[in-house]
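For reference, the chain that follows is the form predicted on its own, supplied as structure tokens.
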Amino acid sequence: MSFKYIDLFAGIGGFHQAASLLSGQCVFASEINDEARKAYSLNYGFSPAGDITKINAKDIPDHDFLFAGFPCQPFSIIGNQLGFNDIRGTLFFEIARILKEKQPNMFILENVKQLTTHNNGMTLNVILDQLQKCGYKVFWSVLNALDFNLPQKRERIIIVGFLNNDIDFIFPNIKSHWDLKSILESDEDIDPKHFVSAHILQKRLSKHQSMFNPAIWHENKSGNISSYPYSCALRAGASYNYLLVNGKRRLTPREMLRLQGFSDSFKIVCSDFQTRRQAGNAVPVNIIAAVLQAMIEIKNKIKP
């Protein structure tokens, strides 16, 4: 099934990557960050519009799917968890505005797991209520990238909706076969700039010995070190040193993109700093692709 979609708060196109695997055609995208727009344009030949609040919903082309990884900082445990008191939190209502006007058959929204408990669950209830008032039957679940063949512990709430109220949707549950080694580049091929200083290396080694090889060493906000045969969640605004490969070097931009499921055909056109932020803000491609395929399959089984 080929389908048309719009990509809101598009970033560098995690939804676009997933939809491309299933013959999706992007008819409109929006992203306010200039660097992310640059990467999106040069990779997909499609230039996103800017500030979504300035876009008249009537001017958006008709589409089958609406995709949106709306800003997560207002709900994140790393941020201040201000929710709708943060101006970025109110951007959800831009999604509702477009859904109400355009009425696409289906949508997929993504955000941090903390959205489920923010303000004792009241924030999520407001979101679900608004989506239902737009005419959709809504389902949600927290999915982990580790369960979708990506060596990254990244838990995200996925909210989906169908205009057809006869649909009962079950989120996909696949058997994962992730392999950290396949994500990592050879140390011999790594630019020396990615290796930590002798001081940082010694500090890490004095605090921790890993049971795994290869491993991603993680330093939390309290300075505690742990390591796993997978990465902890990438974060857009984190210290460059909070995740280290075997305790001695930082992840390269390409490795970060791979951890999010981006194909190696994705061209890195921005600085290392910007690409790290972009990867940290991206949606896990494998999760979205699996959910999208399940939605298409169940929609195809329902007679119009």
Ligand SMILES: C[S@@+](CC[C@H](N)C(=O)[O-])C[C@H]1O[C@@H](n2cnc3c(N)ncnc32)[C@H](O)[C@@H]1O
Given for the second form:
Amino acid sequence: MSFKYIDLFAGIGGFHQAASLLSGQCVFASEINDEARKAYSLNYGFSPAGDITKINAKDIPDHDFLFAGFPCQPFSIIGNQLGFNDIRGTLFFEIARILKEKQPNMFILENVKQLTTHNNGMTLNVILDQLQKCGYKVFWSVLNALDFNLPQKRERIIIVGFLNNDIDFIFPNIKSHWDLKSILESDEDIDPKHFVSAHILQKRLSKHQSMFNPAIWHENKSGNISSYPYSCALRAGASYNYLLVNGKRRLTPREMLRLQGFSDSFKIVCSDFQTRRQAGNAVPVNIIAAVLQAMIEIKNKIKP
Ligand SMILES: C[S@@+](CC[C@H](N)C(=O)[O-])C[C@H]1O[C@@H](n2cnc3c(N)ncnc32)[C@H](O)[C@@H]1O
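Instead of the form predicted on its own shown above, give the structure for the form predicted together with the ligand, please.
Next comes the full complex, and the chain you just saw is listed first.
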């Protein structure tokens, strides 16, 4: 099935990558950050609009799916400043506003796992309630990229909705094998700037010996080091410093993109700093591709 979709808070297009695997056609995207917009348009030949708060929903083309990996910002606002039932002024409000006006058949939203526990679950309840008020049957689950063939422990809440009330959705739970080696570039090909100094290497080796090879070493705030045959969750800010391949070098931008399931055909058009930030912000492509496929399958089954 070919489908039309919109990509809100588009970043560098984790949703776009997943939808392309299933012949989706992007009809609208929005992203406020200039560098991410540049990467998106040079990669996909589609220029995202800017700030979503400035877009009139009536100007958005009709679509089958709405996708949004919305920023965590609503957590602090919903419930605190505005009271639980008032979502105005939050970025989540922008999603509800567009769903109400455009009524796409289905949507997929993504956010950090902590949304499930924020304000004792009240924030999530407000979000689910608002989505139901927009006319959707809503399902959610926390999925881990490690279960979807990516060597990264990244747990995310995925919320999906269907206009059709007859649908009972079961989230995919592919428990797959991953291979860290396959996403790593070879040390010989890597720019020396990514390697730590001999002094730092010695310091780390004196503190930690890994049971795995290759391994991603992770140093926490108190300086404790652990290592795994997979990466901890990439983050937009700090990953560069606290994750080290075999304790000796930082991940390259390409490796970070691979950890998120981005295809190697994704062109790196921004600085290392920007690309790392963008990769840390992205949604794991494999999770979205599996959820999207399951949604399309169930929709096709129910269709008369
Ligand atoms: C968590 S990231 C989503 C990343 C995306 N799913 C991906 O795969 O790359 C949230 C994005 O929302 C963007 N954003 C924040 N406020 C926005 C706004 N008012 N309008 C449009 N985009 C916004 C940020 O710049 C950031 O790139």
